[in-house]
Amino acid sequence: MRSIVIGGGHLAYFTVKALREIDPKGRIIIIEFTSEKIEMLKKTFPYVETMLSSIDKVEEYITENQSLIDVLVSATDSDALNLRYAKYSIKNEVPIVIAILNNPLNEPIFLKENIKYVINPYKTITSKIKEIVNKFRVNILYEFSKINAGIYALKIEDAETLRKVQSFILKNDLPFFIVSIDDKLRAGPIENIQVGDIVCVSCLDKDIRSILEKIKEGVG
């Protein structure tokens, strides 16, 4: 696999991070706009390739190099520039474009641009807080901006809980897989949902709120 990185600063560091670990011994490229940073990267990830540019030399690149890029990240430290480069790899068809957030705020925009992959990494902080806190005794697996929906883990802690679950998802007719207490996937029918389990669904963000009100309150 061939990866372009654009930017060399703290966001790129993560994504190269994955990249690598998704394909050790594909190829990445990381475009760079400073020679300082040049030199850094190449001494923290020997194994990856660098390259000096001018921001507006980027989209010619690019546009040279469309047919052999297999995925674009745009990692740069200004989201105006990562919502260009990402526009402009989508019109050249690059299979896999990925945009990467500094402002949580700005992704709207680019979901009306019609970019299909926006990392806002600010999100999993939320996350991350109510798996520690357990408040709503819920986690966020994964977020559907554009709908206000996500796919949600819910702790089965008691019968009353497991009822109430069970009684939301066939009203609802939602898709879910059941995680047992050794960690061991299992699959429908609802009655195999068990008292330890956590139970993941897929639905919008307005119907696991009341959901998690009604378990809350022992509003049956």
Contents of the next structure:
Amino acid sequence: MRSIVIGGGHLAYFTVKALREIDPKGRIIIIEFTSEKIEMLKKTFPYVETMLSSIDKVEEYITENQSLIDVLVSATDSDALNLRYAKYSIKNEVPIVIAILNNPLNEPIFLKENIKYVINPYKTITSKIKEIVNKFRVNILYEFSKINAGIYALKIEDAETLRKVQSFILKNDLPFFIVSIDDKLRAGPIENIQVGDIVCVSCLDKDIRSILEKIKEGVG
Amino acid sequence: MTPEEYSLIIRIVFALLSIVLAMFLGLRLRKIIIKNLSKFGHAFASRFAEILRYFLIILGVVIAFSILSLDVVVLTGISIGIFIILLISMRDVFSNYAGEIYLRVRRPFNEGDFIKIGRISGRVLSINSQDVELVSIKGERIIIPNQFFLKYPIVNKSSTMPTSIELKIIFKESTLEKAEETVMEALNEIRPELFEDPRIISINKTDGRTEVNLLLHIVNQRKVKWVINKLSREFHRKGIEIEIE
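To test you: the structure above is the form predicted alone. What is the structure of the form predicted in complex with the partner chain?
Next comes the full complex, this chain leading.
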């Protein structure tokens, strides 16, 4: 698999490691704009190919290789450039185009431009803090990139919430597990859920919004 | 003013009113439809709303004529006749529009997805009001009228799923062992461009020719041509005569 990573900073570091793990025999080409970083990348990742390019020559490279590129990850330290290269790659029919954000507030701009795969590296901050402080109604543990679904943690604060969550799981036949108040993992059955537990369910995001509304509004 | 003249003026006023009302309702309906159907694409919603608006205006005109005491039966007959002629002469256009409604509402695939319909497969470049544009694995652009999507089953292979491609390499003069070894050497050259390790499915010897069937996994379907050319060059470089199917 031929993967192109644009940018050679810290975002590229994790990208290259993941791509190498996915396909150890594949080609990874990093396009960077400074010769100093190119030298460092060669030392850090001896298995990758590096290419020194000017900012405006990247599109030319994409055009020339559009029928050979399988994955393109736009991971420069500028969201404006990431958006520009991602848009250009989609236009040139690169099958998998991924943009990595520097500023999470720019995410809507990328989505508006039809960039299907946008990675927000800061997304875990909220869920981690909620988990550590242990104060939340719903915590997003993981969101899938290809489908509008995820793994969500629901905190059972009272008997009313317990009843609603049990009914929600039964009605939608959802896979779930329980993290008990003493931080132990338990599987079902559903009757075993108690007040104080955290129930982790995998479901569509619209379903989790619906149950959250019900919990908030007190509508059963 | 005679009663006949008075009656004619009243009828003209009502006829004009019916046209104005039809135009007004058409505009209102257009706004409502665009608002509610824009989730299926603004261009699609606008077009659909325009068709309904013109339909309402024509209806208003027919009613106006009937108010003016022209024979309603004759008018209705003419309208139905025109409608049937239009329907027959433009049946393909209409069924393509119906196909578009199906594609927009049901969304069996999106732009960028790799699909198979009938014997045609390729990646979806654009979904239009009359057709869907695909690019095949050989790089050919294929235009499929939307009505086909109402008639044939659609297989949607996700755009990001690697495509499995079977290749048959025919050696004109070679032993089974030699053919396998040569193929593996050639495959090593193209491996970095593939999604995972290629596989030899079978090796057979028939009529003095050795046939090797391969399975390759490719993410970018447009790469197939390049892979075949690269393999051919590799064999040619080794001085081996082959055919690739």
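Numbering follows the first chain given and starts at 1. Rigid core (definition): largest C-alpha set, two forms, superposition within 1.5 Å. Please read these numbers as outputs of a predicted model, since none were measured by experiment.
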With a threshold of 2 Å on the C-alpha, tell me if Asp197 counts as moved between the two forms once the core is superposed. yes
Comparing between the two forms on the rigid core, is the C-alpha shift at Asp207 2 Å or larger? yes
After fitting the core, Ile169 CA displacement of 2 Å or more between the two forms: yes
